[in-house]
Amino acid sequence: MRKVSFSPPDITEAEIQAVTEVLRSGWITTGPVTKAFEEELARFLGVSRVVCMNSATAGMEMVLRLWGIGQGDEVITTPLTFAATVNVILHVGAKPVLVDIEPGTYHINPSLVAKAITRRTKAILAVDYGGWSADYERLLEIAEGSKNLFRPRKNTPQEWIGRILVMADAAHSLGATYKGKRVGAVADVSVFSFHAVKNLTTAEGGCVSWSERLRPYDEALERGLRLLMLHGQNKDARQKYEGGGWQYAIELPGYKCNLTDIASAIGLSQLKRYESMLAKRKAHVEAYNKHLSRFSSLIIPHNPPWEGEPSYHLYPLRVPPLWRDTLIKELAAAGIQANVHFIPLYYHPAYRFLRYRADDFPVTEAFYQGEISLPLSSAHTEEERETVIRVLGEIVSSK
């Protein structure tokens, strides 16, 4: 029986060769390859600068810390996400405020966001579910319209824009667009993931980008993030060893979140062929849509009502809720790995203290109960895709 993995990494000889070259170079931690990766990412996203870290989780937390968000503050986000989105809010001592997704989308409901804003709200952390961008124009309008409630903490970046920060958990959406711009250049700050199952991988890794609105603060933003992510040092390892510049200063008690040149070599190689990788994902999605739309019991994924193209990270198929778990088991018995995205945050014991219930999120709950994520990767072959379509069709036809 041929197995179809859920999301295998798309690794070629180019990535292997790139890693080998770094291993032979004598420099394997953060250095020139990471710098080159950051520069190419910035060009790809259409932004001025990018800072790479060892995960999107670290990136989101470092942004919140740099922004001075902490005890007594609130950050509004969605329950339809992975734990990392809310964990970083808790890590900095702030309170996660969850609001439902908007009907007809996979994304946080801007109208509910507006109602949830208080004087304590310091950030809106939207999630680009499955590779579709959130509606950032509406979220930015809400943030602008709430300036009268906003009280920035002195001597923090909160003063730069003088309103609630609109931040993108863009872990799924590298390469996606929103109203003609790449995701990464739309929200005030965006954070991407390069985890093993993401469209572009460095095994583990991520990056932070920011929009034109923050370009006047490029140097301060980049310096602040780099201090936080490397123990508060004002020089990285390469800077200390080159030219005898061994002196450095610890300017604050920072963290350890840097991305290595080994990881960056994988990412840089993947970025060079990323457009073709996206094209393969899109072809898989179009084939799924064509064949699965003939089943009246299935609801194929839909684009949100705003202009944009997704990154085709997930294929969230909707099935009758009573079938969902059985379908996943029957697919597994046929060697096909399916998944669910996501178990909403309010189901997890770690967040019971927030006192949210499923009844508080009817749109999220209805979506979750019938969602199955089908295998989707640029590493999948047409044969593997057709196997999924055939097997799933046989199972659904037998219901």
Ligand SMILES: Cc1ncc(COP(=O)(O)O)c(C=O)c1O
Contents of the next structure:
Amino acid sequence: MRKVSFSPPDITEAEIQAVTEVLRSGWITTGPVTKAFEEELARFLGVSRVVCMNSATAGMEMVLRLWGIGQGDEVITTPLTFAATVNVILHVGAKPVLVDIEPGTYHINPSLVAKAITRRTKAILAVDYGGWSADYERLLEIAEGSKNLFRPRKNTPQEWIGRILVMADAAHSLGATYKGKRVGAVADVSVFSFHAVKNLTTAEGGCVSWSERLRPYDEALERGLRLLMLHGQNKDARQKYEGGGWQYAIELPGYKCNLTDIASAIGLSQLKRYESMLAKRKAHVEAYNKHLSRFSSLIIPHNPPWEGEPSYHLYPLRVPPLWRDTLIKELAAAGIQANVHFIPLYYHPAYRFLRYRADDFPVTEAFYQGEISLPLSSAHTEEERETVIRVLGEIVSSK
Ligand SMILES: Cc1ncc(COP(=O)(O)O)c(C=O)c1O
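So that was the form predicted alone. Now I'd like the form predicted in complex with the ligand, please.
Expanding to the full complex; the earlier chain stays at the top.
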């Protein structure tokens, strides 16, 4: 039986070569390849700068810390996400405030965000579920409109924009667009993931970008993030070896989440052919749509009502809730790995203390109960995709 993996990494000889070159180069941690990857990412996103880290989780946490968000503050997000989104809020000591997704979308509901804003709200952390951009224009308008409530913490970047930070958990959406711009250039700050199952991978990795509105603070943002991500050292390892410049200062007790050149070599290599990887994902999605829309019991994924193109990260199919779990097992028995995105946060024991219940989130709950994410990767062949379509079609027809 041929297996169809859920999201195999798309690794070619080019990535293997690039990693080998770094391994032979005499410099394997953060250095020139990471710098080149950051520059190429900035060009791809259409932003001034990009800072790479070893995960999106680290990227989001470092942004919250740089922003001076912590104890006594609130950050609004949605339960339809991975634990990382809410864990980083808890790590910095702030309170996550969860609101439902908007009907007809996979995204945080801006009207509920507006209602949830208090004097303590310091950020909105929207999730680009499945690779579709959230509705950042509306979220930015809401943040602007609530300026009168906002009390920036002194000597933090909160003073720069004088309002709630609109942040994108863009873990899924590298390459997606929103109203003519790439995600990464739209929200105030965006954080991408290069985890092994993501569209573009470095095995583990991520990066932070920011919009034009923050361009006057380019230097401060980059320096602040680089300090936080490397123990607060004012030089990275390579700078310490160059020209006898061994001296350094620890300016703050920072963290350790830099990206290595080995990892960046994979990413840089993938970025060179990323447009064609996106095109392959799109072709798989279009084939799924064409064949699966014939079944009245299935609801195929849809674009949200705002303009933009997704990055085709997930294929969230909706099936009758009573079928969901057996269907995943039947697919598995036929060698096809499916998945569910996501078990909403309110179901996890770790967040029980927040006292949310499924009833508080009717739209998320209805979506979750019937959701199946089908295998999707630029590494899948047409044959693998056709296998999924055939097997799923047989199972659904037999119901
Ligand atoms: C929505 C979302 N946010 C954040 C993350 C965390 O990404 P990373 O593993 O790079 O920290 C993930 C990873 O699966 C995710 O799905």
